[in-house]
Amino acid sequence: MTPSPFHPINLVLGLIIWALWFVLLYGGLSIGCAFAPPDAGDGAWTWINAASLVVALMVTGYLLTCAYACWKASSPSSAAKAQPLNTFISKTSAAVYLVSAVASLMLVLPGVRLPPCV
């Protein structure tokens, strides 16, 4: 469900997905802590952190898939028919998707060590 690897929207789409994930993660954490807070004695392994980790892995997987698709589109075999601008867009988009994937995964790492509703 990504646009063509050569479409300029890919240059910002990874960062938009990361920003939406940021809002969803902390908004969902706030709502979860307000309506069904887990016991603080449970430590980091609570349902809120588990749900956050599962969704984080899905978002990260999607961003990595997009990064791979953009990088693959700029490979030497397909670069023969690609113009320099298309190659630039696809390689830069792959880098942005990769950085967004790493940042999306880093958002959930405090949940591995810290209780969610402290």
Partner chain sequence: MTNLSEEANCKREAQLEHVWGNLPGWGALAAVNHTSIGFRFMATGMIFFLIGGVLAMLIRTQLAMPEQEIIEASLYNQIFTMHGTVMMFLFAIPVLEGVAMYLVPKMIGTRDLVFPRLSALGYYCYLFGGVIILSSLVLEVAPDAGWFMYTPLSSNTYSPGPGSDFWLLGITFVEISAISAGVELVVSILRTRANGMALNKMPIFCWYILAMALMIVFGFPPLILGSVLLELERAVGFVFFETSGGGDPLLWQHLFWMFGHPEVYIIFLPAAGIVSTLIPVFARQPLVGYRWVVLGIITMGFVSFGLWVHHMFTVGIPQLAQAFFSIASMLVAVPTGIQIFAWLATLWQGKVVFHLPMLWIVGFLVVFVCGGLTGVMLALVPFNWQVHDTHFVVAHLHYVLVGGMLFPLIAGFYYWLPHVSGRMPSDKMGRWGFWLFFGGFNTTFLLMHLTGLLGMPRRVYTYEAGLGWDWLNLISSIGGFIMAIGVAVIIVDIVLHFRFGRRAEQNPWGADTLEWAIPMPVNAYNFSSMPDITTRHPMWENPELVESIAAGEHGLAEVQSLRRDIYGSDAVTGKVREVVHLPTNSWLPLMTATVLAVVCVSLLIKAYLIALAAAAVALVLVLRWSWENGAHPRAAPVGTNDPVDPPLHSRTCDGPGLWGMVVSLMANGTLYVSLLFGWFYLWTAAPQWSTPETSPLALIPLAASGILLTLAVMIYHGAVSRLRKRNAGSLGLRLWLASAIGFTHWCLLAWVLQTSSLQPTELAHDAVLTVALYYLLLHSGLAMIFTVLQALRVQRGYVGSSLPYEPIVIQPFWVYTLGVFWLSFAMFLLLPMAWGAP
Given for the second form:
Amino acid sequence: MTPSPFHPINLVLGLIIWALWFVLLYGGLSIGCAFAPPDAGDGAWTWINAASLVVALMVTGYLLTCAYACWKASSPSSAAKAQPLNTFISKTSAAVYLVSAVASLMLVLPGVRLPPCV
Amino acid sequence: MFGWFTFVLVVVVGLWLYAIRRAPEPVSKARARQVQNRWILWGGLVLPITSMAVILAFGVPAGHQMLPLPPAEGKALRINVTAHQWWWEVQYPDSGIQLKDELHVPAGVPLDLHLTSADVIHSFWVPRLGGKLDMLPGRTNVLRLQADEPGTYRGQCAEFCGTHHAHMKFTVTAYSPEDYQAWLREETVND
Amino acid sequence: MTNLSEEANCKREAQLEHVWGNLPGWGALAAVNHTSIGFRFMATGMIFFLIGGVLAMLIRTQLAMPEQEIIEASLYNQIFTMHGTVMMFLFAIPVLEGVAMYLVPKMIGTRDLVFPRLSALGYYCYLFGGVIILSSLVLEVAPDAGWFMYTPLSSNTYSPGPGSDFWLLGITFVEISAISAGVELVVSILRTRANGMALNKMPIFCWYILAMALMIVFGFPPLILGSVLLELERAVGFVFFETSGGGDPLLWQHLFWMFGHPEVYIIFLPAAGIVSTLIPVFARQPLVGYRWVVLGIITMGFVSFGLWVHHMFTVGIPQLAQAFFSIASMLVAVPTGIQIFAWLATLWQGKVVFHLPMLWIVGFLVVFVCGGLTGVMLALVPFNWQVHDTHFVVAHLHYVLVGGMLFPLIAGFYYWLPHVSGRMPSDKMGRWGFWLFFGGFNTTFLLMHLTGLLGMPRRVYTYEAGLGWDWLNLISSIGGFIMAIGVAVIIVDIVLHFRFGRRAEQNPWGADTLEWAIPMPVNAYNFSSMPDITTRHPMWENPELVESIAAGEHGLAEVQSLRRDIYGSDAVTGKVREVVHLPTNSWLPLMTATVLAVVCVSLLIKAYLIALAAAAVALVLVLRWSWENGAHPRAAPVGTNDPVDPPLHSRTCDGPGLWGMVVSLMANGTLYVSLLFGWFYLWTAAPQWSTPETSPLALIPLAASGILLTLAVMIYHGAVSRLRKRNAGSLGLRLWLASAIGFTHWCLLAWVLQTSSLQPTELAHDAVLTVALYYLLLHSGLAMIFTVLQALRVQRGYVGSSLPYEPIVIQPFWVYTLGVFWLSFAMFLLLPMAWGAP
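Since the structure above is the form predicted on its own, I would like to see how the form predicted in complex with the partner chain looks, so please show that one next.
Once more the chain from above appears, this time first in line as the rest of the complex follows.
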């Protein structure tokens, strides 16, 4: 179920997804380290880091699709709904999705270098 | 880092003041939009993101060295420190030495300080040796430090811990390896 | 003919004034008008600011020289704790709320906030709470564990006196006002904008306030929960933060900073809103990149919730987890950067007129950017380990808070002074004030960065000579006193201007927003008639609004049935949907707040029976308050001349009250989620977590009580569905039935609690469960009482097929109660069983 690109929920949905991802990442890391900690000597290439990287790519990909959908809806070619209010909502939402996508990906970047549980 | 940030500060403020002084010619709407977007894109997105990338590129490896990972060669010296309101209990598990408000360590050897607290939260900090780490009741945190040069270093509690927080201090004395062995012998004999 | 119509217009406005004005004399205490309440917030906040400032001067006096003994350690600890507490909780947030309450209705073209009695209640809770907290200082038992009250230092063992209780109870009391202001501002901005003011036409200030208000709604509950838990631990010995019973002191830090970091942005956003409002006015140029700035506001609102752990980098959290928060902390630089450069571009393209408020805006820029940059440095973990809890952090936070809040606030004060007084501020004296303050501020805090880098920790009442800190501290102290002189000059300037200021003309700064269409000084009802607004800059594009509004040419010009009427509009498009009738002056807020103050004080002196009785009285008062709504004779009794198109909101199925209910439940839900977080946190992270041998609760009766609750909600839901179709057949009966089943559920739940083997003073596990059960009992009890009242209102004829509104407002509360019940059942009981715990 995707809301119409002109629905105001889009203004916050991207960042809500980012926030949930953040909670999942932090919570998952804590639980992963509590129950199945990889050895500290293994460095960064552990199952925890790899899993978080994969999920991050999925979340980012989804957010980018949303950003693209909103952006396309606001382009002049789909002029049928090009009222200023609709354009405002869809363009701003596209930017919010984009920011969320970048932010979601950035969160896991230190995982390339740092071991998870120390 | 400080240099770069000072530079950013001066440039941003300078631009603002210039922008206030400036009396622009009227320009076309399209041109105005272009100028606006350029400002926001470069100043609002590119500048902070590149600054962050640079900082992280330096910062993450630097933080990595402070982790209590097994050192490349030799073994880290373990010392247990327990904080009390308002003094420090120091224990050497290898040699059984007990001290109060002072640490004696060999220079050039990595130290693993096992920190905990007997009452409230304290924080172990020797400003000239490195970062601080909190000492929590019921938990043990491990801080990796190394004194590169022999000498005396001031340390103090960095987390507010009650009335005499300001006076909760200690010293770290770092010796050359031979002097450290001498100190160690003397301490064990005294016991 | 013109004379006659002018006379008629005067009569019309006199009647508006009569309906909207405050009661004379002491009756002003019953005022609910947003202009009066907004003022009171600001004035009270400024008094607290001065008190906080005096405390700061005492701190600087003590630290001016090494090894001074002017103030001894225990008093010093009280002073710095109170300085932080007063400035954050009693000055910064309430003053900005006051500014928002005063301005928002005027900017969106309406006459009052949408829950006026709630504004008044919020104010009195703030006032009484503030007085209670400050009284501890007079009694010399002020809290002394630092403004973030870390346990176990603030626990019974290490802070046996009443100091921490003053903090916990007083602050919780004050927070009632923050949350009520948050709810009210959200709903007002979304639902009562001028006709046609779509989201993209909203003044940018309102976007900022909307974000701030939502952040209050989500940001404050964790602290409220933390305070309640800590007070329970202190007062009756429940285990939450004590390691021995399976608690964890770090839980407090998490809860505190989940509130504490968003709070910084709660303070910054409205101040940035002032900047975004003033810059376009003085640049004579619309704000560049409106959409960009909205993006920045939304991003900031979210991201600022993702960085609380950066206050806890030194507690020993895995470094990768720290890195997440480090990155999130740096991400905040992006929306900030967008705003700073949007302002720059606005100035770049406009022809700037330089007046006094602009001076403060430039001061803001310098100080805030500096604070922001040190903030990015602090987000870097290794650097943070070095300077955390030193004077570097003290300098940073003052740069951010004073730069990001006080400078724009004073700019705003000068800018809106003519609106309040009808007079212009003095340019000359104002400049003196600015330079003294700006110079003093930087003298105090710029070098303090160095003091911190040289290793001076914060919160020490004295220090040794000869560590290189002496001259730095002396200069900081001198700067502090210069700053104080600056504050004095500003205050004298503002006071004098009320007497000697030059008369201001209408819209003296040439502003674009709607508040300047109101006659100056301001009246009680703002807009004599309510215009349609379809532009972002109404006063630039339609300056004739001033006359046409005054002449009553727009909507709701005439008072109907002595009601306070405003428009309710669609949240997105701003199209008018209904006429919202607001309550008039009322003593109930003052009475409720007074009784709540009695609750607070009796908890402090541990007179729990009195506290319980007073809480019951408060509940009765609040219910009485809700009784005087809708078709009640004191609100909007059904009459023959009720407006039909648009209808009165209490005759519809959707109104601001429903929105208020949902937003309050969001705050409530955040509180509950914080409790869940605490549960999982302790479970996974507490060093000595343990569970009882056998389940302390009787599961089957508990499930049975849940089924009863489900049944009650289904019946209620059925009644409301029929009501929405305007079918009120057997409505009263259904409501009685729902309450009766709800009551059975409540009794069963209470029995389960009563017969349980919970040991909340021994085990953190049981303590959390106990709190969860009381939470459930409270909710289903309230839902039941609300429904009984609705059933009574059906009998009185206040609710019925043409008056379906109120049962619909209560419906989300039932649904929430049900959801929380089963979620708790799953999370607190089933999940641990599945995991293998008994």
